[in-house]
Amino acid sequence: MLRPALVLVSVAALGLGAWWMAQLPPEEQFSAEEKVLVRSLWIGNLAALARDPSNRVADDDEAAQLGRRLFFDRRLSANGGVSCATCHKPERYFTDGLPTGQGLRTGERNTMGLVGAARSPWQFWDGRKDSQWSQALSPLESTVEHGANRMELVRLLSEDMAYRTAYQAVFGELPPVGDPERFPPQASPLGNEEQRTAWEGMSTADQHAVNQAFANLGKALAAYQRKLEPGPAPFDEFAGAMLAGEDARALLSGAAQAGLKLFIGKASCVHCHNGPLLSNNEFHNTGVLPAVGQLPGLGRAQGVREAIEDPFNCLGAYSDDHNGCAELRYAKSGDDVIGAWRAPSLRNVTETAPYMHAGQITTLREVLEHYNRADLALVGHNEAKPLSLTRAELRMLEAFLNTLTGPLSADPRWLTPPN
């Protein structure tokens, strides 16, 4: 028994909820139904990572060795200096730190770590691509981030013998672009007047085949990519001892431990934060305020439209499989998503700061108090609701995030350049 002298001491320092978390014998802290909640969300939980029927390549050992090349290679860019991983830094859980990418030019949307991101059916804030592979391409060509243009890029791999060697052993055959009068030196679909007449004087054959292979690099980026999973966190320690009966509350602070009780119940966090990696990977109108500068966005509600008219979704030439597709098939759209955004992964969330689609919070303390309030939206409909939580409570919620970052399950060598 404690003395009532420790035991103010003791409510002080952690809040009430957390010093009577820390003082319940361990088969009294979680109830049967909040430890299924728990199990949801524990690694120990992930299913082996599925496969993409419209990538033959995405778990091919040798996709991955070129794709990681690529993704370190700052000649993917219109000025030599910007590579994938210049917002995607793995020392960063491939995040850049940064309110929004900084490519060729400042972009307007954060960016979205890489860790994890195969399990999503949608790529980029407003799921605007329907793979990694078709997500890889967008970058390559946006004249804000890498500013390059497909026929340069598919060039690069026909001249570079290391390149060259690499991806037919992996795709077969590049196109002749060696030779001038059927491809230019720069042309795309995308790219300024010059590019684009360029492209439009190409035969259909050859700009299939310029096509298939950009689709190809970006295939062989996501094969690499795939290798990037999250590791079990301290949260996962904790979470893995107590579903097995054991007495875990020795591995996090009561704190964390209440914490952990609000996030899967008063907070409801788990709405749209659940499953091991703490994301339902869908599309949610939260009145978060658009960057200093920016205009509303419309979130999801642009997004679908883009993917459904993507040449590289699923569905597209490009694709190694029509028969499923699911996803894009019966992708929604409507009111409903105007303004919507992807909830992010929480997985090593204290390391991926600032947050938000356009980077507008800076803090972890600053997401939870948006979330109490629940600020009106600008746009669409808002579906979070005021959590009153005490400043106490918010601390807890706090201390529980923090036990969520831990190393990467993945070979050190897809997270170094290679030699």
Second form
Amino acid sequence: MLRPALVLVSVAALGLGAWWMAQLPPEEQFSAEEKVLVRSLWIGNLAALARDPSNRVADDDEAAQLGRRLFFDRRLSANGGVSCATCHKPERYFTDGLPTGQGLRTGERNTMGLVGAARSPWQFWDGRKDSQWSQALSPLESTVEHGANRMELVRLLSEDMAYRTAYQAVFGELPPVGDPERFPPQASPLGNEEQRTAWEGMSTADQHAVNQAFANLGKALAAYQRKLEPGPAPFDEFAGAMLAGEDARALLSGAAQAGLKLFIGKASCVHCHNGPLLSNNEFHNTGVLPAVGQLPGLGRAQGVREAIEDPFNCLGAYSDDHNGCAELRYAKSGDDVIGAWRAPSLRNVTETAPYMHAGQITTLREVLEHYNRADLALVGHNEAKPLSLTRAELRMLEAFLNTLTGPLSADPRWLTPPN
Amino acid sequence: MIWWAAAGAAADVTNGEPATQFGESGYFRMTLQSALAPVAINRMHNWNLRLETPSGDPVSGANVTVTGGMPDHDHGLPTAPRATGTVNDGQYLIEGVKFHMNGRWELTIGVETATQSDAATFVFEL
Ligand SMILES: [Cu+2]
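For the form predicted in complex with its partner chain instead of the form predicted on its own, what are the coordinates?
Next comes the full complex, this chain leading.
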């Protein structure tokens, strides 16, 4: 008897809040302080994509073309069946709809969307990579993802005529990998025992040459991914009109407008999900439980260690500029970041379920319930505090999150494989 | 001296103005200024520190540490900034500062010389 009544009350509250918002004259919907925050989230406030000095070809169009070809090419895998696009599907905002990535085997983490990801100083949920070019090298050699090794990848670049021509136009000569005396068929310092032994048998100079070409492959993939920029969503149409002083009320449902107010106010989402990507791209412990059957991960505490030790990081031998690298130089490590994961962008979030670093949460409604409870974290401490939002308020927040989806701001050719 | 203290209290550090405070132990006077004005969230930037004795003599060669965070949110800085000093004029460059959200922030400057240690906390709202 109680439940239908509750539902009725919350529906009424939702309807009332929405109705009330829609009746207010536009200049009274949002206070001056709220408008500052709305502007900060608005896509019109998205700065030009910053240069990446560690990747000399980051903004080279030929490199991006090569990267696009590589991104969709299943030959870049041990079984000829896995490409980047196997998991990062363009039609799903470069995610796969699965709790965790599925390559050669099932992985442990949720596939991240790539839209706007070039803007993050750290890559992966735990930030164990400090650039997209360095990031790309990791799935290629991962035994659960592509399962390839750098030696055979560089050989593919060398033997496929289209790759060879494109590569040389952008990067110059490839190492003479056709010489079987110097270059074994398969080799990598991260491979299986046989591949590691083969790698150790190579001269340091040849190892370096292969690493350089491997890094260049990553740089082409990064140049490609820089094209994957977010485009305006219904929220942005609303924000743009409101900030221009126009009557924006009809551009967003009353519930979504009320949800926006909560997002930047009482629900504190904007603490971490700030800026036009709705993420500060930093690391926070929000008490998300590990996936069933997994131990709680150390998150950023582990990721930052790996980033600092990575030979392909911004300060390493394959980076094109060591002068900047401030993120890496001043990266924070230690206990403070145990159990912290990177806050993801909420752009297109309706289309990128399931959620969180291991796809632990299936729906936006459950995500909101998670924040509303803000249980104690299993490791470290939960930065988010219980919100005590009503069911109606949770629905408003959900309505707002559903206004963040829009077409990419990218030439359509970047969303399909080359023919 | 009174003027210095008063100017420090009124200064808007978030707009790139220098703010001056005495250390809690009263050994040093610290003038802190952001090199990024206005200070914006999610941007790596530097700050400048001038370190003096209460009578205004520059203090060089001190070991300067930078910590901070948001007491209301129960978290620290997102980065680990470091300070490097110049040889003789009491100027220090603090590199690697970043704030990753809006709200009330604290930056605590710790100073250690061979004989004295002191700290001052600067509080501001972003
Ligand atoms: Cu905070």
